[in-house]
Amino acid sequence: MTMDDNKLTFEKITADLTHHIRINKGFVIWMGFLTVSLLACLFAYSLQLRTGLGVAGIRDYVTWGLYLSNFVFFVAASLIGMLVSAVLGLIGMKWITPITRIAETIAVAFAAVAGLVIVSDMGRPERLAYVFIYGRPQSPILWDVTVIVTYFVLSLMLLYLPLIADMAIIHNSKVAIPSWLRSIYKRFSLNFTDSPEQNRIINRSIRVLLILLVPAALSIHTVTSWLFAVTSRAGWDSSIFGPYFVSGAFVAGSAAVIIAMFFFRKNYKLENYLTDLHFNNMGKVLATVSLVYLYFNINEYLVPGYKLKRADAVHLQELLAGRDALLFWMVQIGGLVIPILFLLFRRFRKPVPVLVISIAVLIAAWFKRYLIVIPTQEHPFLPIQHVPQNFVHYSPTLIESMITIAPFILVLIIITLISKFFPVIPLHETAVEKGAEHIRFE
């Protein structure tokens, strides 16, 4: 291949991966919808802030409701950056190159918002600073805050470092982008010229981040699981909650990445870069982590069911055949068993079928967190006496539901902005892999 051919190939790749970087009518309408929706949810939060948590379904017995279910889910989804970039990347899976930035964007968005989710459950959010000022090392809450901040910073750096080369390419190209965005690219590309020394520093830094990301990611969800497991409540008193939560996080994150892949492939016209092979491989990843998660689900209920202590018996009865049975079996069968069976066949790992499966898995993943958080609080050791009916059984309120939706809107806003103003697929890495070796930075 001649230099001119390489240049044309490079120009074609650059055009394909940057043509969406513009402010168009669709983007304005979508961001307007998200902004109005977020303002409505913030109004609901202002009502809670003025009148207290009584406007939510949270009461003396069920002290954790949708907010904590949301928190566990958001922490779970953020782990996908570690699975795709660190685990699959470090073992040498080359096919993940077009997917890494999507996974890292999702990780950054969910990790950034996870901390805000926990604030929604605080009756006095202005005291959040006390966690940092007066936090005790013995407290799992302090551990959780520490690992979330650490994981977010590492994920943000992992998103930024590969963007340095991409921003330098776009800044020096003839791509039609807003002038203010071009100046941002110039500032944050740090005078990158593709020199061997620069590439060596960036590649080594990325590798160090990938290695650090693994323990940080495992810590973030393991510590979250300890918030439950250190109690003696039936349903939470389990020594497997660490790996159980981590495997469940990989399921939710993998499903989220597949959904994002489908959206970007269709809307940004990336069919030549996000191919059927990538959906097939991500379908295999989803099936694999789902099988691991299924094992831990069986373990979670089989062991207490075998011993059947009195409190465990009440809890399992409600889950398997009682008030929560319908939701429980829908989550287990519809969101785990059936998707695994379908994903064993290649025809269901094509873009449209695997998208449908991933949506079902992601919805079930959220309701799984609901089942982890809520039912066990409705079965206290002491009998419930002389309290209103709404103290006995938890029921989310409209205000609580709106506040719960707000973090999802924030995540969509973050993902939209990152994917709209930066290449969704790593430009420099793709150009090198496609053979466009004569990449120009002048």
Given for the second form:
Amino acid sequence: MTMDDNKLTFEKITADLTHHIRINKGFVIWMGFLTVSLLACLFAYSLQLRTGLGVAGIRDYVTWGLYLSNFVFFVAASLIGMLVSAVLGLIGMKWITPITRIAETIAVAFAAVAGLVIVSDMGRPERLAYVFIYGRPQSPILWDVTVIVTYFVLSLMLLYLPLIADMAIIHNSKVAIPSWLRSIYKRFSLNFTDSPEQNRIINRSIRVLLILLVPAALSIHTVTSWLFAVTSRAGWDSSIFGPYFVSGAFVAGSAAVIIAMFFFRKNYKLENYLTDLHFNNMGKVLATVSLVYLYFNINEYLVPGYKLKRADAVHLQELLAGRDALLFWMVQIGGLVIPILFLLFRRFRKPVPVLVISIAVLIAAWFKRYLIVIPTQEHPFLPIQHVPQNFVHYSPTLIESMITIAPFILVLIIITLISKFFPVIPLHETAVEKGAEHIRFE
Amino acid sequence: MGFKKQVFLLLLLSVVTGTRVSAQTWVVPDDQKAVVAPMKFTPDMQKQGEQVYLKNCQSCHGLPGKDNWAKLTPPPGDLAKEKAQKQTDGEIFYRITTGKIPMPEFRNIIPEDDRWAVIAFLRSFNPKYVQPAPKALAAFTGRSVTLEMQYSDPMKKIVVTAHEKLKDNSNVPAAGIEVLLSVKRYFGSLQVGEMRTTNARGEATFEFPADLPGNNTGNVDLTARVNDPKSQMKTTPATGTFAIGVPTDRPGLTETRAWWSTRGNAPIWLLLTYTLSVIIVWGIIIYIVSSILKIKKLSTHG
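Shown: the form predicted alone; wanted: the form predicted together with the partner chain:
Next comes the full complex, and the chain you just saw is listed first.
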């Protein structure tokens, strides 16, 4: 931290971190755009509800198509909350303070929507409750539902707790925020006055939640990987699928956080808080988790490739040199190897280059889920006979693609709302860390 | 042939056959069109046909006359309508028998009489329909063989006897009949030993393996049938239950606690792990929520 930072006064920090909290034209246009797009996608979904899953490209061979790969992606992206807040936070990394709320927001948004993504893959969504009523405790699907709900609640609480002090500060300050928002702040800041007992409760709760978050996050993505790994299909039949998925999730999540950091820094003028140091460090985090992921990738492909069991051979052939080869190599090289190489250099961990790299990584991460979920289903162990050609090779339909885009729009809406109406960067913590005097709660 | 080439050929083959199948039109050979039902359609038959229809056809064709068939390609269509009704009985019979993707082939699923019953049912929606005079199938001229089965204690063997019914209705032992013996298992049946040919007394004997599990009293269900792949004979198989298996009292796959079992039979350790984890984690969450609610009261300003 430079000397300059330290001179920031409490008033300045408060003003800097809250000036975006107002309804302006840009926000209205952006939300309008998101809403209209969402409505278009919901219309596509209404077609699916009316006519059935046949409107999607999924058939007897590929029964898990875009929806399921999208689901895996969403669960993956939500894991970042745990990496930033819990792992980096618990080992005492101080620089993450301004990033924690961004990471938690992303976690909450993606976890909340992941459940909906699954519903889009259901032919009879009104029977969702049957999962609980008739679910078998032996089924990873029941475990998955349980851990995702738990993780979502933990993330939501971790988003909320640090906000209590922030909301108390803001609603008592002269900062001009809409009056309806001020009353929400008042209500949810729980009369926080920075008393020692109050702080004790909040700090202890955060600590306990952070500790709980680690196993919960590991579980959600491990269990999601088991949805695949407990079958004996080539490409899924793997004992390292858990760590493979978890490390891949950190890659996608880190990239998402970097993109969000860049956006908030620019639009909400947070250059003094989200500095090059943060981009540099997040770049390092991204490089590290990508290396771990690369390591698992090598294991995932090299070991079956060496043994070349019959089904694995067909699967690997298609991935490495067949129909899916172009996508596969673009994802592996463009989305993993090249980003790692670039990220090793400090110059590429500056905000703009690291943003570009993160966008490439995030897109590749989505297609990676596609490659994990879909190709192996195109060559089942038992041939399915007498089916039309379009059953054999999967190609998503337009309606299906729109239903796949809808969750992204929802995530953007959630992130936009949270970031618009609350400080993106923890106000109280930042003020304390920067040594600002006269932090006022009344 | 290299592996790559094999995959390529396989793909090519599936492309070629795939397009051929979907481009085909469904033509019925003329001699099949001319086939007529061997019996007169009666109201009873129509009722019988309705049951068969509801079970096998309704899922795609909907209810006759209601135009509520499933949206498939090609469209199945309503079978009470002109397009189906203008076809001969023989034509419809042929289509039910052979099927065409996505319509299943019912040759081995619905017995012949029932296929005719469905047609009788469908015709009941067509007031203009007049049934052509029934023509019985040409009398059967092949051999007619009946099997019997016994377990011979002294020999410790299964003895299958074949009898043939002659034109004068007399029964004589049938020699030279190929017999297959099978035992019923969990899934389908398992052939016992090799195929045997009956001797001059019409007998074929089978050794029964000493180690095959039976039910809890050692009973096994056996079936002997004639090997007649071209259906040149009229044959009657023999069945029998004998206490010659190893008595086995093994619970069914879903009767004990196991991974693969039903919900009620989940392994105890799994139930405990799941329930305990949920209780512990959610207990902590609830505790934290309740302590957060206390924050309000701890305000220094009341």
